[in-house]
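One chain comes next, on its own, written out as structure tokens in the form predicted on its own.
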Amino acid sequence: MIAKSSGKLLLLAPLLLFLGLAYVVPFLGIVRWSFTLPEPGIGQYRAVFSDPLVQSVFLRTLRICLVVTAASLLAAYAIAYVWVRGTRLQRMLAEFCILVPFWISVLTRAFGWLALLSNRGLINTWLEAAGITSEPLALARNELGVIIGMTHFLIPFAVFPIASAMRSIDERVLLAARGMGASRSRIFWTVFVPLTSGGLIGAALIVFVFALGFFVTPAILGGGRSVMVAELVYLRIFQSPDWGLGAAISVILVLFIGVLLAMMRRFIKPAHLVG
């Protein structure tokens, strides 16, 4: 038994060494910056919790992430339902819509949404040409554009745990509810949805964690007017000599994500996450 455990550790050693060199060592350097730049102490962490600008960015990030998570779950639940319980053609179309976005880079998708949502984009051009609006709608370079772009990117990640939870439902439970006279809507809301709650929670945590670290989509679709935490770290590190504050924000974000991942491991089965 001990020999078998030692063999597993030897097999994992190269991976653990790589992860340590690629992630742990650089992160420890960021932690050191947060306590030493521009001078030793915890002044940068005090600034994080006292600077109105940093607080507003954190609140905006939390608000956008919550909205994106809710919107992604609603769309993903509908898509997963069709993918699992639809006809053969519906399942093929749903699978196509789920998998194709993975082949398109986040940068390409962000610029695609910018071409659709900008003042001179396709949507505003069509609306004005049809006489529906007399001036362009503010669909981009604001929080709305950021939410649309992030939701579009994150929906496929929410589909897999939800679909996995749906596939694990015993059909006999649904047949028993129908045999007792329950209507389709009642079966859906009182039986089907509660049985998929594990997948919903897992999908919510996955989407929320991904959304916290988004940079490209908010930077492009927000136009500098809807700065989120990741973009604020970039601005502090690369566009202003405030490396200590940027490092402190990064450490707090990593610790917060770590807490969320611990919650995910506590409440969600791994099978619901991998699909």
Given for the second form:
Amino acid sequence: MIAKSSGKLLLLAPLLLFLGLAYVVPFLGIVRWSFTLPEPGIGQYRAVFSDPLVQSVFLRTLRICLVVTAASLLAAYAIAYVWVRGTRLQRMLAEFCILVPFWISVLTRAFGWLALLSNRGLINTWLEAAGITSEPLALARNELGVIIGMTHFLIPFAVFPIASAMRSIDERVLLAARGMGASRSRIFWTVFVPLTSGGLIGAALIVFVFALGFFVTPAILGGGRSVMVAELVYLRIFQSPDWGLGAAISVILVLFIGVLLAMMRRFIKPAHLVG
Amino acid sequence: MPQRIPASEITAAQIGAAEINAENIGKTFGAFRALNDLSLDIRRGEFLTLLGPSGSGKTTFLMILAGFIAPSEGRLMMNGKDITHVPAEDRSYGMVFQGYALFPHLTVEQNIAFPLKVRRRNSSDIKRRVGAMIERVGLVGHEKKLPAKLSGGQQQRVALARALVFEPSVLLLDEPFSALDKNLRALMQEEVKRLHQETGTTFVFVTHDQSEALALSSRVAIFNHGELLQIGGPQDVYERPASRFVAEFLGEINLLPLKGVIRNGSGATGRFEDRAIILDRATQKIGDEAVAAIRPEHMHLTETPPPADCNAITCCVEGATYLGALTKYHLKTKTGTPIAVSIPTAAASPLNSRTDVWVSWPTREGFLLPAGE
Ligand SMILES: Nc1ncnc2c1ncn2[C@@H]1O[C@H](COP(=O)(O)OP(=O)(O)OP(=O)(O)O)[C@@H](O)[C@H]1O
Ligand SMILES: [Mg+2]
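Take the protein just shown as the form predicted on its own and give its structure as the form predicted together with the partner chain.
Complete assembly follows, chain above in first position.
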């Protein structure tokens, strides 16, 4: 038993070593900065919790992440449903929609959305040309743009755990419900959805945790007006050299994500995440 | 709502039980013919078992009855009305699936209440019926458990309770006991039999276990390759099988090729090796050659010649298998035809291998089947 598990540990060793060198050591450095720059103490943490600007960024981040999570789950559920239970053609189409975004970089996608959503972007040009609007709708360079871009990026990550949960439903259970006279909508809401709840929770946590650390999409689609936590850290470190505060914000973010991941481990099976 | 018929015509227990007529049902999956021109009448309140080897189309037929799949040809009548195109949710038969198909996220109580909630019964009515059903299937004390926390037999009971709680006019059961061990199986068979008697509902039961079929049913329908080979009471099909397949599928049987077969009255005579064989019953149309079929438990073993009113052949003992209540002897005739004889162990005497004995059976046992396959 012991020999066996130590053997497995040996196989994992290179990965652990890499993770340690690439993440844990630098993170410890950041923790040190947060307590030492510009002077030793917990002053930076106090600043995080008293600075109204930092607080408003935290609140905005939370709000955007919640909306993005909800929107991604909704869209992912529909896509996963078609992917798992659709006709052959529908399945292929869904698969295409899920995989294509993976081949295009975050940056390209953010600029793509900008081209669609900005004041002189495709959508506003069309709307005005069609006489539906007289002045451009504010679709980008604000929270709405950020939410659209992030949701689009995160949907595929939500699709996998949800589709995996849908696939593991025993077809006969659904047949049984039908045989008892249940309508399609009742079967969907009282049997199908509850049986995918594990996948939904997993998807929600993945999307939420990913969303918390988003940098590129908000920076481009938010137009500097919808700064999220990751961008704030960047600004604190690279523009107003205030390394201690940036480090303290990072540490808080990492701790928060750690708590979320611990929750994820409690609620769902890892199998639901990989799909 | 199950259709009601005048109470004078049927017994109280059978009110609401349905009568189903399958007429020339066929089903093709792609190029594969799963069911072929199948006509079958299911009587009001009966316990009909569909018996057949794996892949013979039993489940397909049951799914057509339930309305989960549509037949490619033919029609289905219930109580005189055409229901071929009525969807499953409107037929609302009780159904017990292989593997139970319980709702894994609902407790025992909630599982059983599901069909009642679908029917929008009021909550006090639901509570009363669910409680009564839980008591009836012996699940008191397990109401709040999730299916995963139950044993196989208990899950089986939940599936039965859930299928019966809304008093369906038909209960369909697809190999419900195949995952249970032998004791539990016997217990559940008793339970299903009792539920059938208590509810008076029409039961259609699928199995590939012949002893289960014989023990439970009022009638047995034997399927093979998508065709209905024979239907009749357990005793009919066991003792008067219409074909060699049915004879062999329902239990071990000895087959003796006969020559010079002559019909006389309701029976027939023929020659096996150097001995005349007399059979009192010969319902089949047969030619000059035929096969005499005799069940192992109808044969006797003696070391001296048997009485004259019995058929008798001489055999050589090859060995014996102890089966608990029965001991089975393996023998060979002079020309090498294998014979099996089952004898209650209490009455069996030890016989050495290689001894010659008499195998005999009364002329009223056994039947004739056409020669060849
Ligand atoms: N949806 C389907 N598509 C294609 N072929 C099918 C389908 N359903 C059943 N069949 C085929 O039809 C035949 C009969 O299947 P069925 O499930 O009715 O057999 P069965 O008698 O219930 O067997 P078992 O005892 O193994 O459950 C099988 O050969 C099966 O492969
Ligand atoms: Mg089957």
